[in-house]
Amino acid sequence: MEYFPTILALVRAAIKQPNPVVVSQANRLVKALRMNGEDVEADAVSKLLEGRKRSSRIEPSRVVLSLAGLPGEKITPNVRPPVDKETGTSLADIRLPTPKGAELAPVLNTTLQISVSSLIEEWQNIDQLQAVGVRPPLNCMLYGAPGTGKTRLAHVIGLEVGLPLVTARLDGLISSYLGTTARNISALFAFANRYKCVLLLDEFDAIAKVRDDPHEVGEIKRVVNTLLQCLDARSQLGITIAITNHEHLLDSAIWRRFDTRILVPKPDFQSRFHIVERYANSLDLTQPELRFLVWLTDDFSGSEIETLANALKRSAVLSTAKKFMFLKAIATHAMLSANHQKYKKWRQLLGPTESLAGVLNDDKDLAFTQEDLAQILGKDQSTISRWTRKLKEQETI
């Protein structure tokens, strides 16, 4: 369901206040979703309803979420991060909470949106869960291909939870001196455990690699052992988010320390459409042109789509004195980005325009009309009609 994340957010907001009518309508929504075979969405709404019941049993008057279940001091603007004793390099960056909406959230597919919303809800209600003896998982691993929005997602989660974000700095943590990296890791965790915060460990595989690497000389074992001890100690004290593009490089013991592991995949068709709309909004593209970009960016990460949109914007600005050539601008970007040429659709883009017209015309999911193809390819409809007719004749021979 395209707009289900919005519907889920509305349901979550509506059921915070006890209202039998709202609860009844939410239950009807669950039944309708199950009848349509949308069990994942139905389960998400059911979980919200069950959470409302549990919350009312614990503390009926509570309507404001609290993080009182987390120990630690409050981070103020005067608090400074720990530093490497030898070099004085900072081991972390501190980001205080900002108003919600200040961070542009990544576009997530429905299933991932449900998973992330569920995690945020648990972290926002830590005290309520602990009141009934439930231990919430306080650590999360975000993994997936580069450019899928994992770091941005971690920042948004931190903002939603309402805690300062303490982000580890690899240039400060990792040292060439034996024992210093492990000591820096201990200092970082000691700092994070002292305060109420979300500890973010980006590029996590740099310090959590498999300990049987034959190219290491023992230092990595010391680092990983220290990291294991620190993660165990923090599991009861504060929230930790780790991010990696190379989950296969992580030591298995490190992997097991994370109760929640979320794959952040490359965007699907609908997600790519929303990403293209977001980053190409100033280009005033037609719906066929937007759908063409979505088709062309199959298997792209969100970051790669953003890069393409920025290239088109630059081309549009430099074309102010003449007409913006949509297809030519994309082809130019492809020629300057050799990585794109590994994709079949981009090779078709750089091939004969007549052949590209045939490919787009035959794609039933796109359902392009000849008028659409004329807009995209910068040709008149008679030319498109002649090309498609010629290709069909060749197919019948």
Ligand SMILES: Nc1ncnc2c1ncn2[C@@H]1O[C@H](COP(=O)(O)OP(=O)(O)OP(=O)(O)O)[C@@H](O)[C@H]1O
The other form holds:
Amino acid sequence: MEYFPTILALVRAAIKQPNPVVVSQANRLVKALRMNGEDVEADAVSKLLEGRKRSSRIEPSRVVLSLAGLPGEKITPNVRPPVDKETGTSLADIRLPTPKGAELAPVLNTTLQISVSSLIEEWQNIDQLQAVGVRPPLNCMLYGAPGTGKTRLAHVIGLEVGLPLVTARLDGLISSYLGTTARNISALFAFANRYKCVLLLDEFDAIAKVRDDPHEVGEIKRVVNTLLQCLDARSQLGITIAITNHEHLLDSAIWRRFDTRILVPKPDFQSRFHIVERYANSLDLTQPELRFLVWLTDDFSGSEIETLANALKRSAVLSTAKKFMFLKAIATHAMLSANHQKYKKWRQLLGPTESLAGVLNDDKDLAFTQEDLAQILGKDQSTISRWTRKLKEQETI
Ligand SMILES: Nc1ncnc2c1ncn2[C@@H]1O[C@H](COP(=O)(O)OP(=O)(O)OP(=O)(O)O)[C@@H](O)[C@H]1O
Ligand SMILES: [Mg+2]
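Mind pulling up the form predicted together with this ligand next to the form predicted alone we just looked at?
Following is the full complex, with the preceding chain placed first.
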């Protein structure tokens, strides 16, 4: 069978995610192959289906075993976080595990999604790996531009692994008294090592800065040295996730302690499309309008896209009496957010609609039809075709 390797690869990819429709279609394929006398091919698909059943059967027990694999007591609702001895301020927040899926994961590009899933899988199966003498690194650094979903991602990873999340509180940790910050860091790690948990160090650069900063005195050296010792000790005991958007400020010895470093980038075109869809879903936008927003949010972080979508939603609510003016609402947001100062595309938005039509018409990737442009710009199609004709004539002169 000429295309069988491709079919097999498709089946393998499709049944990775348990989906009853895909499984029943694959079973039908096995039957059809047998009826045709193609037993070798039928056996190959059957084996894949068997493998899927095996792995989905052992998955739950793997997870239970894995939690036993890490040392530490269980955090109950009565467990209090550690505090600064002098001020009594909490050094951490504790979040007990909630059902998986309770928090929506940030939209990630496909490669990143695969990497994060494999990290979660390793952490869910620490014991399995240990049994064969392979120990996964227990620490991970998430870094990247502000607002790209790093904190949200860390929470989702924690939930997926099924452990409580102990998030360090910078206001509690950092003290102006000499030696107190280092002592607080030790107390935080001692707490995290005592219990089975994921330790989350958000805004990590605040405590892990380069030690030779000329503006800092001996204190930062003491803090970073303590942190290095604590990270080394914890590397065998529990999961740690550090987050920063200033990775260049980190001390190089600290950076080296993290075997897994995940760059969370600004979303690409495809991811922006999903983010726009997620946050603007109640607006009932048409496909061309959605694609226009994706075009407009080039170089935006996920958080900036969410802010734009929220502004549009507010405009839509307040313009119930009239028709929701899509382009006008975006232009208003441009002024209020100063996006027109920062992004060239947003400046074009505030210029004549005719030139914006020209820019959108010329963008080959967007491939907007005149009907699409009419919808986005709130004009009739004859106006759009008149504008584009005029622009073409000007180009040929
Ligand atoms: N990729 C994304 N997909 C969906 N929503 C996102 C994405 N990125 C950011 N957001 C939205 O923006 C909010 C803020 O993101 P978050 O605080 O996780 O970003 P961050 O990278 O930690 O930012 P900072 O570096 O400023 O701390 C999220 O709660 C989410 O609502
Ligand atoms: Mg953050």
